[in-house]
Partner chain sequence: MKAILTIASAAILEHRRRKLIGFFVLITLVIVAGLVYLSLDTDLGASLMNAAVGMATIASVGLLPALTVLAAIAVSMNNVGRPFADGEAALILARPVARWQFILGRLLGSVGVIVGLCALMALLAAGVGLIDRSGVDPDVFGHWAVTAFNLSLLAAIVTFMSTLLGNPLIAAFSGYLLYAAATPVSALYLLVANGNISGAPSAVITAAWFITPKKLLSPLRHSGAEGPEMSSIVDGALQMDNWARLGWGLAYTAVVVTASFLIAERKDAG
Amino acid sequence: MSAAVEARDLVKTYRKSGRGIHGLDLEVPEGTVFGLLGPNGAGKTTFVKCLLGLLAPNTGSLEIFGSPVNRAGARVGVGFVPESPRFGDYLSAEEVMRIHARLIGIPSSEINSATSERLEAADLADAPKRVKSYSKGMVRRLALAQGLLGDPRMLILDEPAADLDPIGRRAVRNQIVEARERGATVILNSHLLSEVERSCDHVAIIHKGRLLATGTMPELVPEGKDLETVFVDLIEAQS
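Single chain coordinates (the form predicted together with the partner chain):
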C-alpha cells in the first residue's frame, strides 16, 4: 500500500509557546480512513495546516502523493473541511460552491450539476442568499459540501462533527463511508474518540508534537479494550 501522506522528521515550532511538532515521522496509507488523535495542543491541527501549506514547516519533509506540500499543485485532488469554516459573508452557498469548483478546475459545463448535487446532499439547495445569515450547522454542512466537490482523492476533516447534532454527525459519517468506498484517503482529526473508533481503520496518536503510536485499529486496540482506554493509558504513561 503506497503512502498518501509521508512526513519525515517534521518540525514546526511556534516561537511564542514553543508548542508545535517536534520531529514527526508519519505515513498515511492510501485509501484508508486515518484518525489523528491527541490531547489539546498535541500538534494535530498544526500537522493538518502544514499538510495544506497553510503553515511552513521549520525543517523536515512532508509530501502528499509524492509532491512536496509547499507546491500548490500538491493540493490538486485534496478536499479540506476546517474546524471553524468561514466563507465570504456576502456570498451565497451556491456562489461559494461555484468559486471552489472553478478553483479545483471542474469544467464550466459541469459546474452547475456538480455544485447543485452537493448542495442538495447537504440540504442547502434552498438556503438563504447570504452565508452570514446561516446557522453554525449550515456553515458546517456547506464546508463539508465544498470539501467533497469534485470527489477528492484525499479528504481532510478537522473536527468535522463539532457543533453538529446527531443527524449532522451521521451525515458526516455517511460521507466518510462514501469517500472510502470510492477509494479516497480520509484524514480525520477529531477529539471524539467514539467517532474515530467508528469510522477509522488506521489511527495515529500524537502527543507534544511527537508520534506515540500508529497502526490499524486492531493493532492498536486489543480485544476487550476500547480506543479511549488505550489513548488515556498512552498519554498518562508519557506524563
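Positions refer to the first chain, counted from 1. Between two forms, the rigid core is the largest collection of C-alphas that superpose within 1.5 Å. Because the structure is a prediction, the values reported are computed rather than measured. First, how it differs from the form predicted alone.
If you fit the rigid core between these two forms, you'll see the Cα of residue 130 move by 2 angstroms or more. Remark: with the core as the superposition reference, the CA shift of residue 106 between these two forms stays below 2 Å. When the rigid core is held fixed, the Cα atom of residue 73 travels less than 2 angstroms between these two forms.
For comparison with the form predicted together with the partner chain, please write out the form predicted alone.
So it's only the chain below, everything else dropped.
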C-alpha cells in the first residue's frame, strides 16, 4: 500500500517552550482512515500545520502523495476541517460554499450542484440565512461540508465531532465512510477515542513529539481491550 503521507525524522520545535515534533517518523497508508492520537501538547496539531504548509519544519522530510509539502501544488486536492472553524457572520451557508468552490477551482457549471449536494448531506439546506445565527454544531457541519467540497483526495479533520450531539456524530462518521469508499485518505485528529475506534483503520499515538505506536486497529487494540485503555497505558508508561 502506497503512502499518502510520509514523514522522516521530522523536527519542528517552538523556541520558547521547546515543544513540537522531535524526529517523527510516520506513514499514513493511502485510502485509509487514519487516527492521530495523543494527549494535549503531544505535537498532533503541529504535525497537521506542517502538512498544511502553515508551519515549516526545522529539519527532516514531509511528503503528501510523494511530493514535498513545500512544493507548489502539493496540497491540491487536500480538504481541511479546523478545530475552531470561523466564517463571515453575514454570509449564508450557500455563500460560504460558493466562495470555497471558486477558490479550489470547481468549474462554474458544477458549483450549484456541488454546493447543494454537500449542504444537503450536512443537513444545512434549509439553514438560517446568516452564519452568525448558527449553533456551534451547525458551524461544525458547515466546516465539514466545505472540507468535503470537490471530493478531496485527502481530508484532514481536527476534532470534527466536538460540539455535536449523537446524531451529528453519526452523520460525521457516515461522511468519513463515504470519503473512504471513494478512495480518499482521511486523517482524523481527535480526543474522542470512541469515535476514532469506530471510524479508523489505522492509528498512530504520539507523545511529546515522538511516535509511541502505530498500526491497524486490530494490531494496536487486542481482543478484550479498548482503544482508551491501550492509549492510557501507553501514555502512563512514558510518565
